[in-house]
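In the block that follows, a single chain appears as structure tokens, in the form predicted alone.
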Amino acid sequence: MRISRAGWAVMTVLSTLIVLLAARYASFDPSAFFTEQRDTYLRHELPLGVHISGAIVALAVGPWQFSARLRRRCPRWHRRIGVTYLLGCVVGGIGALLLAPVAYGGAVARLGFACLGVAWLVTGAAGLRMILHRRVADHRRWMVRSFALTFAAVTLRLLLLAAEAAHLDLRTSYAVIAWLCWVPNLLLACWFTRAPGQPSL
């Protein structure tokens, strides 16, 4: 479950860029909103604010939990960042569930984002439960899976850019991306964190 320095750097840079991009939404400036969702966001500013604030925190601090040096040299800070990360996931996940019923892209997209919100909350809760029971290896596995779902904020935007570059119909592609932004992430995380001796997924 170790991550290379290059992989960690790419993950951290991409996460930080999306944090900076998403921070514009916190200003509630309509010009910063996703055009197709602008009117919806204006009618649902509270759940939008809840989701954005939690997701920004989780995405900003999440990569630092993968720093072996931080865990080894500053375990207290690792725990503090972990608590902050989980709080961000809880707040962001609740906001995601509140926003899912009004997501752009129709019923398929709404179901995709709702499932993402549930999976985000479940993996975070499992990670917390494991560490409270001192099952450190299992805790790490679940937290990798949790961050794979947090990282959906990054893959969502990368996939939207790819769809735009390919001149795909936005509404149709958005419904597909609502699933592609997190399901492959989670499957890869489960594969990489499988227990020794277990078969590949």
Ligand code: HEM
The other form holds:
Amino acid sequence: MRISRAGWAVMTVLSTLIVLLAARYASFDPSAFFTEQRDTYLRHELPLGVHISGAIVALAVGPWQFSARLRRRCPRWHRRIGVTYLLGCVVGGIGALLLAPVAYGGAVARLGFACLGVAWLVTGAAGLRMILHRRVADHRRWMVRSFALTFAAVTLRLLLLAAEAAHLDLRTSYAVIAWLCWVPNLLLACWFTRAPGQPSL
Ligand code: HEM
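Switching forms now, from the form predicted alone to the form predicted together with protoporphyrin IX containing FE (HEM), please provide the structure.
Now the full complex is given, and it begins with the chain already shown.
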């Protein structure tokens, strides 16, 4: 699967913008926290810090793995960035699973984030396993799926902006968006990476 230059540029710019937005948490200044969750985050600073530091790395470096030029010209860098990306996923994923039980939006949102966290860890592990077995095409498929889930950080924030613009109730829309931010991404990634001759997934 190859993505167009324009598609790659949009994906990279959006990912970088969310990385910059999330980096405000590095100050640990509570006034920068998601307002509705400020008290919760103050009580869970360690998992929050673990989650954000790993997740930021994965989102910042992930798009560069889709650059065919970088892969071709500097395969060593592709491997180094890949290891960095996977470490980001593991650290960010463990932090996400610790945060999911206290997420905003009630049980539906919490379950949505927990499932996303598990799917994130599983797709990354599958991508690693495939490349260790030198199954390059399968590695590519699983890594596309993994990044589609990492990109949920972008779709989540775009959907929250849309919900705010539509004056929807934050708590209810947040619970729906906790699922909508990643299930369509994953389905699309599975569709685009389907094996030749297979109709879907
Ligand atoms: C893809 C798997 C991910 C999962 C399962 C996940 C899960 C979570 C959960 C459960 C929370 C707490 C939400 C709440 O309090 O309601 C959270 C917050 C947060 N996550 Fe993630 N996350 C993921 C990816 C990312 C990525 C890639 C970033 C990169 C920037 C990120 C950045 C943040 C930030 C900044 C917060 C604090 C809340 C905010 O200001 O929006 N997350 N995440």
